[in-house]
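The chain below stands alone and is given as structure tokens, in the form predicted alone.
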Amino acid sequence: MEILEQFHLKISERAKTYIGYPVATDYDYTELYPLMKYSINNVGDPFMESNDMQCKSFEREVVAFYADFFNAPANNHWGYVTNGGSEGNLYALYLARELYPNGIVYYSEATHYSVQKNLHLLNMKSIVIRSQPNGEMDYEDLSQMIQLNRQQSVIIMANIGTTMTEAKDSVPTIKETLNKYAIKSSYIHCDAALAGSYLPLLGASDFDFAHGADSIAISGHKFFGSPITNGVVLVKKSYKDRIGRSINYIGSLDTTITGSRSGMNALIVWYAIQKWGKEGMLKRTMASLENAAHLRVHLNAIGVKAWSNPNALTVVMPKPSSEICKKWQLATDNDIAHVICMPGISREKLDEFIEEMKQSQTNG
């Protein structure tokens, strides 16, 4: 169809200048085409069998790697593949409100924008904590609202990588202010979105199970690129336990947020991990890292005053001209904007945004 040609056509050269957003590039998943011809449905619990067309298998592969990935408990833990992180957020927040119904979610104002909607959903009472200057939360503030409100439970919204900045939250430091005021209630959930993916492969993983996370949602479509967004999402099987029912007609447990869910997405994620595994990971992740400071020297050099967090493939900067920002798709709040060194962004498509960027600060 001539439509879907010119459509072909714009998306291939708008993917050319597509540096603002955690998208990876350099994925190939052409022996899994022939799989699309084909309703594969992991519908219900991947922990339990349902039709001949699922690939269960496949899902229950990815949950254990990254079971591992994150330490969590050996005979207590539980996930599934999802859409992408939201919908692992707002899976990690609806088992904390069954948990705990009367709690609160504290959250920094530096969260992503999904987590105030799931929030209205779930119809939950919420805290906003302020954010340091490079994004991260800022623990003074919430130990202050915690003492205010220490009779309830307290859930909190970990952000391991913000949108703009990339800021970690201290899920240690969290624990810290828990204890301060004898916290017995309390539910730790990480939204660890694009970073979740390569923090622990470069031992600075301080928000898995064993530092104190009761869930984690990552998205795999951002740092192993897909055509279609999904993610993962691990939790406390103990926890999950408490809200599964069984549907008879299904043949399984209905445990998940949605009910139908993408065999094909479980599929991308096992091959993405079978084909890369760690050592591929690794390398990616520091290819990456090399580029965000190649990135950063070179913005610096020209006068553009360019920052990063510790560990992050993302490069912040003052908001660049409105074309600058149109061409190269550059994600932009308030004053500033950012780049994101994605795997399979060139080191040649950097130097050309850095003498695009030269080219604007001389003109202007």
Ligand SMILES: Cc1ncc(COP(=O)(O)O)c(C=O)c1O
Second form
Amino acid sequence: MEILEQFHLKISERAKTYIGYPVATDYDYTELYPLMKYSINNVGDPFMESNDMQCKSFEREVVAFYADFFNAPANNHWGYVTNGGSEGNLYALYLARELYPNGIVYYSEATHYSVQKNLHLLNMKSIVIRSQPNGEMDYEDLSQMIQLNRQQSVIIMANIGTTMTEAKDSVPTIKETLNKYAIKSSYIHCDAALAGSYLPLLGASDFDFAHGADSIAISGHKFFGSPITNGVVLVKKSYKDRIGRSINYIGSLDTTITGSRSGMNALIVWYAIQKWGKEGMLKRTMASLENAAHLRVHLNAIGVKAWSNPNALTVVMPKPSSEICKKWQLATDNDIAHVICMPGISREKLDEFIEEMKQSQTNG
Ligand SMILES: Cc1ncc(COP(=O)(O)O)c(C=O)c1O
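Got the form predicted alone; could you also share the form predicted in complex with the ligand?
Everything in the complex follows now, all chains and molecules, and the chain you saw is the first one.
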């Protein structure tokens, strides 16, 4: 159809300068294409079989991989393949609310916009904590707010890589604060949408279950890349057991946020894990970190004050001209913008961007 051809042409053009958002493009799911002829639906709980048109065994392997990746307790974990990071965060907040209906959710001002909406949907009390200039939570502010509300349960939404600057909140520091005020009931959720997929490979996982997380959500379509958005949420099973309801119609437990869930997504995440393995994932991470360093160094050399948080693929810079932001589809927030050096972005592409920044510096 001509209209589709035109759209294809347009999207393939725009994809050439898509460096402002965290989606890997070095993927190839051709092997899965034949399965796209089937309506594969993982409706309900991935650990309970439903009808035969599902691929829950693949989904369970995905959950097992991330349980190991995030040091989840061997006999007390559960999870599922979501539609994306936002759904994982919503699910975690839902569990936290069921555990602590009167708890207060603390989250930093650098938190992803979807969290505020989720809190509104769930009608949960919350307090916004100031951020430090690098985007990390201001622990002093957190400490004061918790002290003021010591009698209430504490629910923390920790960012393991904020959207704009990829700053990581320190779970050990947050735990110290909870201990300092002898908080008896608390829940820590880690929103690890992008960075959660690669920090453990670098030995930098001080946010996992062994360090005090009660749940972790990631986006699959970010680090692995995918034509369909997806993610994974992992929680302690004992918490999840409080919310499931058995539904005859689907022959399964209704433990997930949505009813029908794309089986194709479970296959995509499973395939990416199989294809890359931890070794391949680490290789991609190292190449991306090297690209981020290359970009920073060259931008700095032409007078652009570009910087990154430790172990980040995100390079933050003062907002360039609107022409550059538009062409390269840079995400902006007030006076900053960023490039995210995702797997699939070539050195040549970055050099092209650097050259345009240089021209714009000279002309501006
Ligand atoms: C920190 C953070 N959390 C959550 C999300 C939402 O993830 P998704 O787009 O997969 O729903 C994002 C997306 O950019 C993010 O940066």
